[in-house]
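Listed next as structure tokens is one chain, alone, in the form predicted alone.
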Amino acid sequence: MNTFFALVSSPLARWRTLLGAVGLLGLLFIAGCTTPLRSNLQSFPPMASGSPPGASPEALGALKGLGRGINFGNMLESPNEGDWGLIVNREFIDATVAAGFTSVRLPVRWSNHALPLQPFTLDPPFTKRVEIVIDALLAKGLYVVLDMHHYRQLDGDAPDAGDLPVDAGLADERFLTLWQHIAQRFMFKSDHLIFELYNEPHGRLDAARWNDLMARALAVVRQHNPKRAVVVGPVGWNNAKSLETLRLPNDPHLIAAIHHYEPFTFTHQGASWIKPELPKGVTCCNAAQQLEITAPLDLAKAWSVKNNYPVYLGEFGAFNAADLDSRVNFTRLMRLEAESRGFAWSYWELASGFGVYDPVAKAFRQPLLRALMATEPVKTDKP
């Protein structure tokens, strides 16, 4: 069997690594333990901040080849691959470079692939899960960013089923104890390939405790990829607004990250996992949804100009519960003032619940494609 198809990750792998490593019985102290353990930071000091030297060469060239990308969601950030519906596969990497998307987003939940207790050790075929898809991506030429995506217990979020137990108390260290043994896995890989911190802080990230926590995986990261780049967001969500919150360390290779999904209502309209639910029937884009959507990213580029680091639109895009004709307003709406403000961008996402290729025709919707690699007029509601 292809080894691209044969190392897709399985529960079964996931838990007979971990059953190996710790054993049962330290698995049910783990997910019925009542005293709660708390994270060790101190071997983890953090990189030194306030005094951000603005983004080196190596960073805008960085953002310069993200370019127009796309994300890989629904794939290896779910509980295990597959759970979604989706796995990465051949056919999706050639339709992304078939397309002209420049980039992959390559969201990871790595919590759940880990034992839950020092040393907390990647799972083997797991990673190299992760390394297999990478490598196919980085041989296209696309650049990758490989992004640390739904660790619920360091936003303080309830676990996803199917998620590995792990006490919430040693989040923080086991969070920078990961980024230690994935940035010395990948260190000799090519500087096409760069790292995102972490997926959208929020909950128990505050910016206090987020920019503490971002600058200690920062001086982690740099013990091996002294100049790769980095993307690092804000707290609430990687909301525009909260980017003055954002207390950069002092490392010329950063690159900002903001998510937008605003106008809310219409994006997420229909939404199962928004609840209450958001009623159906809102189109796109009238006056006021047009300056909900340019407001946030004159903020990101205001922030981009003050600071002198450059700013990554990670993820943007409308549910298919929306009228196809507006949510193509709104993604071309999206595109053109992210690109005209000198954004890199990454549309949400490939191939699931707003994906720009049908999986199942084997084909890309063709309004939605032109919507982010064409220059047309946007097409606008009366206000």
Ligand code: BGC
Contents of the next structure:
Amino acid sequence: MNTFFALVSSPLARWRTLLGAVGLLGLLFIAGCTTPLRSNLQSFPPMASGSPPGASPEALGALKGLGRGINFGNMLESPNEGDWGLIVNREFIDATVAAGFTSVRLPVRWSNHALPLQPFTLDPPFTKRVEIVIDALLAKGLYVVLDMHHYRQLDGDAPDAGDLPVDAGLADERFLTLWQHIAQRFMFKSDHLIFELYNEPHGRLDAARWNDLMARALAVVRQHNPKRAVVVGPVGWNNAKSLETLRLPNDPHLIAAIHHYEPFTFTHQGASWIKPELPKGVTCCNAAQQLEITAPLDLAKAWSVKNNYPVYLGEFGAFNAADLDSRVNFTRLMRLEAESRGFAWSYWELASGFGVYDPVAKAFRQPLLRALMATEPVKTDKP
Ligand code: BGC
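Follow the form predicted alone with the form predicted together with beta-D-glucopyranose, if you could.
Every component of the complex follows; first up is the chain already shown.
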């Protein structure tokens, strides 16, 4: 067994994390009985904003490198790797390269692998595991977007089953300190490694709070990574409409992210995590649905031209409760429309409910893969 597999959360490491967490939760309880805990943000001054200079050649180069990407979803973003049925493995990495993807977006639930109280230390075996995955991807020539995903308390959401309970009052300070640890840990990696500050800010993270927090996080990252490309998206789940609320700091090495799941009644039909569940049987893409796809992309393009920063469509996809032909139509249309506007993109996701790859058959679902990768002119007429 090589280290790649051996380091998938060993039982010993899990116990150590658990015992540490239990002890710290005791402390948290005692502290909570006396004083409410509140984030101390004084030691994290924000980077100035108000006159962002536009993208640097490095940021534009990074966007080009991102090109056509795939999300390694449901792997390191689950409470513990494997909880949602998938772990990163060599088969996935090799398949990604063979299919011609140039980048991988790697969603990571850092918040479940760090102490709940200062100094918010990252769990060493988990951090090593993420590093091994990053190194394996970089070694294949891929660009990697290391994305902080699902820090539920930061958005004001309830923790997921299997999440380490942490004090919501410390969420901002903990977020910034986690970035301090992550940015320092990976500062010597190649410039093909890109940081994404936070996936889909929403809820408690309104525009004012997010703009402030993101400017502080960026200042933290820049202490050790002065020129690394950083992806930052707007509130409202990275909705293109919210780009206008994004107040970028004065930093040239930035890429703006949007996520796009419209028409939502099509892409998320039958998805158990949407309440109430959306009815199945919706096809794609009639003229109205085509407009739902193109209008947000037009908004993002106009924002990009005005602000002179490139756009990364970091997530789009259709859940497998929809019929395959419609998923192919949707995927092909979104991909072509994104490319025609000069956006890099990353399909959501490789091998789970939206998956372009079937992990049981160990093969790509060819019609979906072609919708993403075909270079020959493809028909975009409605079905
Ligand atoms: C979430 C996933 C979800 C997907 C589509 C992502 O940002 O992290 O859990 O499956 O969006 O809804």
